[in-house]
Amino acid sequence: MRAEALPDSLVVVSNRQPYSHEWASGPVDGPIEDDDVTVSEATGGVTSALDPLMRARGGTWVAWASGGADMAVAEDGVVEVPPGEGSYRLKRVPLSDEAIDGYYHGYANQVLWPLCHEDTGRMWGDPTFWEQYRAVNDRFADAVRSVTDADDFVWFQDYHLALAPRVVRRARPGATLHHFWHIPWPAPSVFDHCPHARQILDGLLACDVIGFHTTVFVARFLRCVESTLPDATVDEDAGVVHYDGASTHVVANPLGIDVEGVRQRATAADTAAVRRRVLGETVPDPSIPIVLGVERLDYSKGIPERIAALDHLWERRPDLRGAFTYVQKASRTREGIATYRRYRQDVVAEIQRVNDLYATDDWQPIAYTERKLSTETLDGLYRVADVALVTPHRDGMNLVAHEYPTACVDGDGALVLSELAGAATQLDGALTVNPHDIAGIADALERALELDDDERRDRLERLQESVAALDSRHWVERQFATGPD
């Protein structure tokens, strides 16, 4: 192993881009003026961790051109960002609707996503999915080659880009390649379901370093390599794979959040205004405690079980009816996939059923919103909440579990957390649950609501200390402190 300084310049490669451009009122002919386009900045997760690094050190970010005006404002596919600052370059990869359907909605999210979340019954391996996934990874690799020199640092992000490292390695044998796999890695018995297991591993093992959030995922990956690639040699103790004449270090490097940024936004939030904006008339009484869930409408997030747990709790404890309101902040996602559209319908129907069952003239049990919230408003909503329910079936990390306690700047808050989220292995102070145990979730919520002041403060302080130790700045530093001797 070696400890090295952060690279002076870096090429980041991800499906999602940090900034996107949309037409304000439709495409224009002739020169484009500033008011012809709007710019949106991606928030959370990888972008919030890497954008500050790129601003400080420069380099190039390669990503899918997802905005309608993205290519029109770019020269040879490249635009300087952030707007008005131009700290680094964004190299955009335009994709056709056919490519998006096969690569993103298809292979990435109907093969790799359910596979890695160990929900193989949802896998669907249409042959065109693999064809497009491979073709789009080639296109990303071409884009990387166009913006790199022989010995550059390239950092690939997530399951969308498992094959591109091998293609780049052939063209840039002297480059330093890293990959970070942000979602869980499955057990070998589950990975066996992958129809292209060898190709996925071969692509990833072109990297010098592969990062995962937890040691569990590292161990699983190494076992999958051992069982799938007989010509690979795995040193589990050292976390090194020797394959195709090269060595790959496989490391656990948990991603955190911008702790100070969340804390500052939560502190500055007008909590009364946040309640009015997000909840409106659904929770008019500011004295009613709020229990909060925040996630995308993805079947891995465990929302139906959570709603069933609320039903179970209110049925078992009639005295808690009217004692708190559950707020579900949801975001639509991957609506090009029928499974996701049906999932949203099921969630909304279950919320309506529970509300019909328990609502009174002056109390709504569950408030549901899909409203797009700014980071300032979301951090204020975290601060408003007395309890957060974070109960995914499985998650690589889950940064809501980091953001919520950080935003509890008033020293009050409790977290109920799935023991199958990566965050559960990193954070101390949460009330952990099996996300499939409906009665167990209800019991944990009941306990969270009834914690005495001393235990509540102690648990929250431990959570905040755990989150601070995983600040996203440290994630970047740790990633580049590992590599070949």
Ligand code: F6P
The other form holds:
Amino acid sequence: MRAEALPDSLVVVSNRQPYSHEWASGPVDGPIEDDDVTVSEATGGVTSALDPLMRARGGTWVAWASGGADMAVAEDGVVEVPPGEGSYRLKRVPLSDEAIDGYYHGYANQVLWPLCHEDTGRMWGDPTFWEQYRAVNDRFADAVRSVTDADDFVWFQDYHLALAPRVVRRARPGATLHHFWHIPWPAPSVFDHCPHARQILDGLLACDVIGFHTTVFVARFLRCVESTLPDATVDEDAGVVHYDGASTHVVANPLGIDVEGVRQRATAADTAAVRRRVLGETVPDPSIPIVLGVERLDYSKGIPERIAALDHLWERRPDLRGAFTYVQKASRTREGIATYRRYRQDVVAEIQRVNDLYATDDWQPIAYTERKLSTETLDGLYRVADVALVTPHRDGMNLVAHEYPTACVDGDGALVLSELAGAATQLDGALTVNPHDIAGIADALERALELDDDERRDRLERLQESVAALDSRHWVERQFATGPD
Ligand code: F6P
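Beyond the form predicted on its own, can we have the form predicted together with the named molecule?
Let's see the whole complex now, leading with the same chain.
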């Protein structure tokens, strides 16, 4: 490790963009007025960690032009953001429907996503997927080339962009290239299923530094390099790979959240109003305890097992019927993929089944909402919840597990957390569960509901301390403190 100042100017490259432009009421020919477009800010963990850095230091962010008006408001694909502030440049990469299908709905989310979440039965390797993944990575690399000089600093984000670093490296041999892989890295026996294992590793190893959330993912990555690339030399103790005449440092650097931001928003929230607004119809009793789940409708998140665990608990403990309501806040995601559409249907049907089984005239066991919530409302909802259930089959980190305890500013709240989420290796104080163990999830929820005050407070304090130690500002600093001398 070497201490290095943050680069003055940086190029960040990610699939998702931090700001997108949509037409307010249809495309406009000729000069565009402010009222013709609406701007929305992304809410994901990656963008909220990196946007403050870019605002403070300037530079360029390269990302997919996913908004309908994105290219129309840009000049040469570039807009100044945040709107009205213009602290840094956003270089947008427009993609055709065919490219999006093959690269995003295809290779990224039907090969790499299930592979890395060790769910290989869901992998589908249509030949066009790889073709488009390569082509789009080339497009991103072109965009990077167009905005960089010889020795610039480029930071690639996530599994959408495994190949672009190699292409950029050829054009910019003196640049410093970093990558952060936000999702899990699979065990070598699982990585063997990847039809393009060598190419994926070759692309990534063009970087000077590759970051993962945990030491487990680092160790697995190094073992995959060792078994897949005979030309590479791996120094496991130092976390360095020597390959193709260069060295890559592979580091564990857990991402966190903007702790103070969550705390402030939760403190400012009018919790009674949040309850009324979000849960008014389904949970009219303002005093019933709330158990909360918040996630994208992704099969890695373990939602059906959680619903089955609720069923199990209410069956085993009839006295807990009417004692709390489970609120599932869900977001639709990747709906161009049939598996995701089916998953949503299954979740909704399962919730209906459990509600039909246990509902009474004045109690709905599970409230389900797909409403888009502002971060203010979401942080308020976390504060309202007595228990949060975060039980993914696999997760790189899982930032809901960070946000929930941070938002419990009243000193009250308990977290049930999957032992297979990256967060479980970083956070202290959660009740951990195996996400496939339905009876075990039910037991942990029962325990969370019945913790005595001292233990509940002690666990929450430990959670809050461990989350604070991983604040996203440290993530950025740690990433740049590593690299070649
Ligand atoms: O966890 C990986 C990730 O890419 C996150 O960065 C992001 O929040 C999430 O998945 C959303 O996925 P998508 O960009 O496909 O909507």
